[in-house]
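Just one chain is shown here, as structure tokens, and it is the form predicted alone.
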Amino acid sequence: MKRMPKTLRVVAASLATCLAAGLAPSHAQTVKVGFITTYSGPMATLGDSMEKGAKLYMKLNADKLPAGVKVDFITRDDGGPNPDKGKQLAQELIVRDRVQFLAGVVWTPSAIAIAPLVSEAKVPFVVMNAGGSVVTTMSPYIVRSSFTLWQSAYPMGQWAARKYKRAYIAVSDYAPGHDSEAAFERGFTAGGGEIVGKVRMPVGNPDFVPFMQRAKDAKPDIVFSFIPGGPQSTQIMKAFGDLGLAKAGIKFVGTGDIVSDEELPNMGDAPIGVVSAHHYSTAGDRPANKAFLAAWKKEYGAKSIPNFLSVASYDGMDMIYTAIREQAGKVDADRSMAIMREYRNANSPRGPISIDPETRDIVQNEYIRETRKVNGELANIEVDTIPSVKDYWKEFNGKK
């Protein structure tokens, strides 16, 4: 029998003691959930709107767990994309603090990292951003609230491929851009587009003028992109935008993290015209966002703009009650597992959402988006909507 990696051997190890000591965490009334994002570093802005997003379903549904429940939210900080970080924080989380539930991680390698972790100790993990397709097939115990870059980069490629003959391929090297590279590039090809030329960027702290530039002198009709969303978003906007891509008659086009909601008010009219394939926008007509954005506002000020990642944490922090309420607080890593594969909600404020039981990753509407001008203000007006989307790269590779 192969052995097992010492890693691995210390966090059976561990929870073994625990479960002698009569420790077990399916026995808690106190469920604890650790939380592991990025607050500092350049990319800080990402961890913060994430835990507003949890931290405000909480305060609202705190009235929703069985009597008798509390939840204990552990913070993590991962300073960015580190997986070797990642990993140890999950570690430390499951060995020492004994939590039932790991949750966040925005980044693709560190939830990789962290997949072995929750398999050998039985831990389920909510993933509530890091958007590669392959995270939900690296481990049983792992379940997505939040997307993958195929759903939005593949139907991207379709409805550009419909206007535009000629595009250029700009994204970051890492996971996420490689599969919004390669999605679009099946989309757009597939229907009789040609692809006359990529790049892949830094992720940590890039300089987008000399990409933008190679992309102009490309002469394509579009440029397609994918950035982490964050300050790169403005980043990539204004330097589109110097550049005089428009000016030149390119058109931008890219997965909605290149026209994140919060950054939308620091990237002056570059955006205006901009169309991109996303699951949420703040600007959504629907009841339930409506009521998110006027909760969100309440609870941080009038100033303040979820995004994305903010919706898929409020949303995955349900998925957790839901798994807690339906077990009445005696969690049962498995049952967990079970509830949530099977989880369901008409309303989110992206529209109904469910978890494909074969995949264990999001099922949701894309919308096409034109950011717009109105009152004023930029927003992602949603123009379109491609309902009920799985991974697509999956649904092409075999369910894995």
Contents of the next structure:
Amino acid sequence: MKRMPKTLRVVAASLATCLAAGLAPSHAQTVKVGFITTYSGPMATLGDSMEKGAKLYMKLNADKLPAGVKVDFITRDDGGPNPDKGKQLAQELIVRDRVQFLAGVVWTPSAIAIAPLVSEAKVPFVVMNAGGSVVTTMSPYIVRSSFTLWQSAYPMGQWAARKYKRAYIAVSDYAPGHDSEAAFERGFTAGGGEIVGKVRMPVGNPDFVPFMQRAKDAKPDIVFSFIPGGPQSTQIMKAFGDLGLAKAGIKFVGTGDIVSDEELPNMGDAPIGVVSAHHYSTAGDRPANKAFLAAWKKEYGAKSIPNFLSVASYDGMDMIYTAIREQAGKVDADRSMAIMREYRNANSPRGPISIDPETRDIVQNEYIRETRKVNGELANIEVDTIPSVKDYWKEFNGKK
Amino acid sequence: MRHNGSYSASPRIGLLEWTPWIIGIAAFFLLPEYLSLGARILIFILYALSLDLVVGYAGIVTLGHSAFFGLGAYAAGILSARFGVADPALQLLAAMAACALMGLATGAVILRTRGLTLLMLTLAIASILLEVANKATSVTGGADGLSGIVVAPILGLFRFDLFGKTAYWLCLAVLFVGWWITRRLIYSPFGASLVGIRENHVRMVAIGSPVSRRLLTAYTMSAVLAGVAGALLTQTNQFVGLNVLSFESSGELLVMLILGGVGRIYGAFVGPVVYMIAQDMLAKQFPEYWSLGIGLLLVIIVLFARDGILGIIDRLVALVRKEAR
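Output the form predicted together with its partner chain next; the form predicted alone has already been displayed.
Next comes the full complex, and the chain you just saw is listed first.
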């Protein structure tokens, strides 16, 4: 306190007087949450989806905070997959703004870069997208509300092996892409399938046409893809459609990122028949999802569509609110982590979810979905459910 | 203020020239929460200084200066993350050596060209390095970035802390050395001949000046300075991402230099300070629209102050003096 400027001291003194007089302001306690995501650059829609999810939760659940506690939600833009920028923002949020929680983060590389900081500063970090399996192993202060690529790509491989023999893999060239490639390959080959070719595509602003052409030339039964969602899902779907892979009898499968819900209206008819594995679809037939969608449309307009990033941010905020509530607003890093480790919610828009206390990673249902046209609009219809899926990578490799 | 390399300018360090250092030291005590931003600004000043040497003094137009910044950053990072060398001095030396070699090798080829051809070649070199770093995943970490970098405490005493105190002092000290060397260079006969080459290449050849050798020396020196800046960034962040090599990084740096004033040592100081503080404040206020603010700032500079902020100050000073007369 010795460096406290004079004006601050005056304010503090008057505040103390107010308190003594029983005139305490209603927001006596503020919990600061630093939220890093991508608001600018070609992937800006991802940040928008996340922030809307988080803010919707905060608006609907203000009454879930203990009386007198206020959440200060501080947003920062990392401009895309720039891990050093992400790390720098996290450091500033911790040192300058003294946040009690870090949250958000679209990109796995950024989450990995931030990990040593949250370990050193002891700040709970709720990862609301970044799906590389390794992320939660990087720091005991990381907990994840989103997904891992192994959760979707591995069951996708198992499912595909039951129907098809030859697969071609095209994924983005960074950790989540490498994860989904390994996971799909393991699931597919264990089921008797054969991988006829693989390619890794650049993460930032790729042109998918040459890669899809190579996939077509390899004459597989199916092409499996992962790309980091957002506008890229429309781009890859267009490349798949324009090059006539479907006409050549090649089926497109992937993690849900290739048919991200909010992009479906931009895709034309190319995605009809695409099969994907994922944990969330706006078409999910659950009361909690219907309520979530109704609240979303009411808040952001009928044309706005949430996606899996919105839901992970929505649920991630619930984890933070739970920690704040159970500590009555006086948050301590280790207590917060202990509470969030045990988090469970039977009624997430995506179905029942919980955190695995061992790994601090999400446990959730995975759905096999087929993209169909329903009432003139594309939708990812859930056709099969694999309940309570943990991160397979950690299961197979004994990682925590 | 603009130094044209004539012998008439006094090479002595003027009183005014100590201001940046006084501000730099004062900032450490006055703004303890802004040290990581401060360290980054210091790094970019050094980086801008290296660009000023080639663009401003030697007249070598380049859009690929990030090649050296990135190479330095990766050299220091790889040495630590892959070979376990945690000594900060060795990391800096490795970055300098790598950049000196790269500067000599590429400079010997591309400096034979001028103008747009040269511009494209510098761009090409940076693009090639970026692609190499992107693809050599086992060495550089590719798009995931290079993590696991360890930097030992400086002199065994000062640990790199979360608040960036050590990083700030290190950057300030290294920048001081870099500034001193650059300044000596510019005020030397060598510096004068660089300005001569910038102003009239053909005449310098005609009077028997070893033009290509001079240019190559300046280019290599600049490469080494940029590499040191890159290595400092690695040590401060303990992380290297692909964008240190990107075209945007070169472009942004050029913008900072133009903002400050090209061809003046202190243009390289003013530009990064104004640009990065503006960026920090705008990004804080408007996380979604901050790039618009930066864009407007640039439009204003281009319209009203082609010779940068220092150019405006020069004109103002001249105006006041005229009035006084």
